[in-house]
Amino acid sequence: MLSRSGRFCGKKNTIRVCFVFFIHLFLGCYHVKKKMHFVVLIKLTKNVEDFTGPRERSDLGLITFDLSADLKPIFDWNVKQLFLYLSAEYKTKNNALNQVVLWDKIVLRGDKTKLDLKDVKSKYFFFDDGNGLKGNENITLTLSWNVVPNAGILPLVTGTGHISAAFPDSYEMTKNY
């Protein structure tokens, strides 16, 4: 009697898992390109001593940004949370591609899905491993997100649009940000 009920529960769970998997395949399209509006203000560039390396001086970029977005269309029955992050890409003479994450935020199901952030400072330092920020005219900023589903794969989605900004040609000598 017990083995018969165990087989029945096993089949029932297998059918349930297959059902959730197939629903995820057909309905779980997170590649919805969502237009985000953000404005970036490059504050300044400093040349500071880098204590992590051979004691050379490196560029430190300080930025603030405004971000407005409605994330509600991304949330469906299978989305547990979103991990948003703002990243910067740029070229220098030493490296063909540099990528830096400047800010991130986790938005849980049930949280406010309309973002209207003003004058936000970067959460993480914007260090270059040399002097590639001063006068760099093509810093491309992109907002992306990871969907954390209740079931299924973890897709990485990049929002449509990006913004390019330029750093000043001279260093600032201010003490604080």
Second form
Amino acid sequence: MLSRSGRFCGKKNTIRVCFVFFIHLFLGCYHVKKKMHFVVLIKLTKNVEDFTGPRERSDLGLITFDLSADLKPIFDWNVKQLFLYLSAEYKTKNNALNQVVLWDKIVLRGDKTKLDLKDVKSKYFFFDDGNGLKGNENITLTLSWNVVPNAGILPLVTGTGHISAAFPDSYEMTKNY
Amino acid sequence: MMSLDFLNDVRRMNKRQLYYQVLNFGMIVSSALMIWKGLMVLTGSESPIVVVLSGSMEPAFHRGDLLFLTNRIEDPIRVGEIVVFRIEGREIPIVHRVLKIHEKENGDIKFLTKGDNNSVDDRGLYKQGQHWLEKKDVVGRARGFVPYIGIVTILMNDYPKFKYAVLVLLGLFVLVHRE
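Okay, that one was the form predicted on its own. Can I see the form predicted in complex with the partner chain too?
Let us now look at the entire complex, which starts with that chain.
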């Protein structure tokens, strides 16, 4: 009897465990679409020379937002960090699709997973390629994240609950950003 | 007289075995090449596996991590994606994240990248006067990764003597090892 049970604790079981482990590594479900709460306040557009590179005069949008989210459910045994980013997507006369990352944050395993940020200014300059922000009624803002595992697949997930915002019809004439 | 005959036999046997081991070695090398070429076709990328060379994407990727890429033309380039690209005229591929895209109706796209660990975007890295990257600059999209393993490639690059030592050891191992 003893020798028979010994056979069960042998190679087959280790192989089975390794197989399941590798399958999870590559098929781990990060497609959990979490509802993230964020409120956005679109302030104004300016028309300035795009000093971040191209020298043409382009619309510059200024945005501040509040963000509250609970990231705990996304962290499982294989998640090393999350790269969180807020991006704006919109259409203009010049371009059928524009996407601009406004803000990003790296959340490491062990960091606080409950975010409650208020009045956050966009981290990156929201320059359009042209003058398509003024009076643009349909700017869609979404929160997405890139899951970086300890090893395995690198999925990009978009949270549910996008926000639509509009830019005012005229340029703001004040000097300061 | 008897001992000499015996030696001849042994010498003859060893020659056959030697030829076998050389063929064996050849098989391994050509199988490796086939797998590499197969991966290139499967992923559509000329470099399906790259080693991370700098710390500009820390803490996600460190020097020596291995990245698995795909480069399917149908895959649209979108913000947040990690792309591997080459700047025109430069050899070394760079692994950074897409920060901004502007795509026209006909699919022409221009995009900007930035390393997670850098404080500014990559415009300083592009060619003089170049403000955007285009589809043609992309080598692939990072889809998966394994940490640390690529360190061997970096070591072999930085210390050529190490590379030769590894190759010689591998060669010896295959030739000497009996199936």
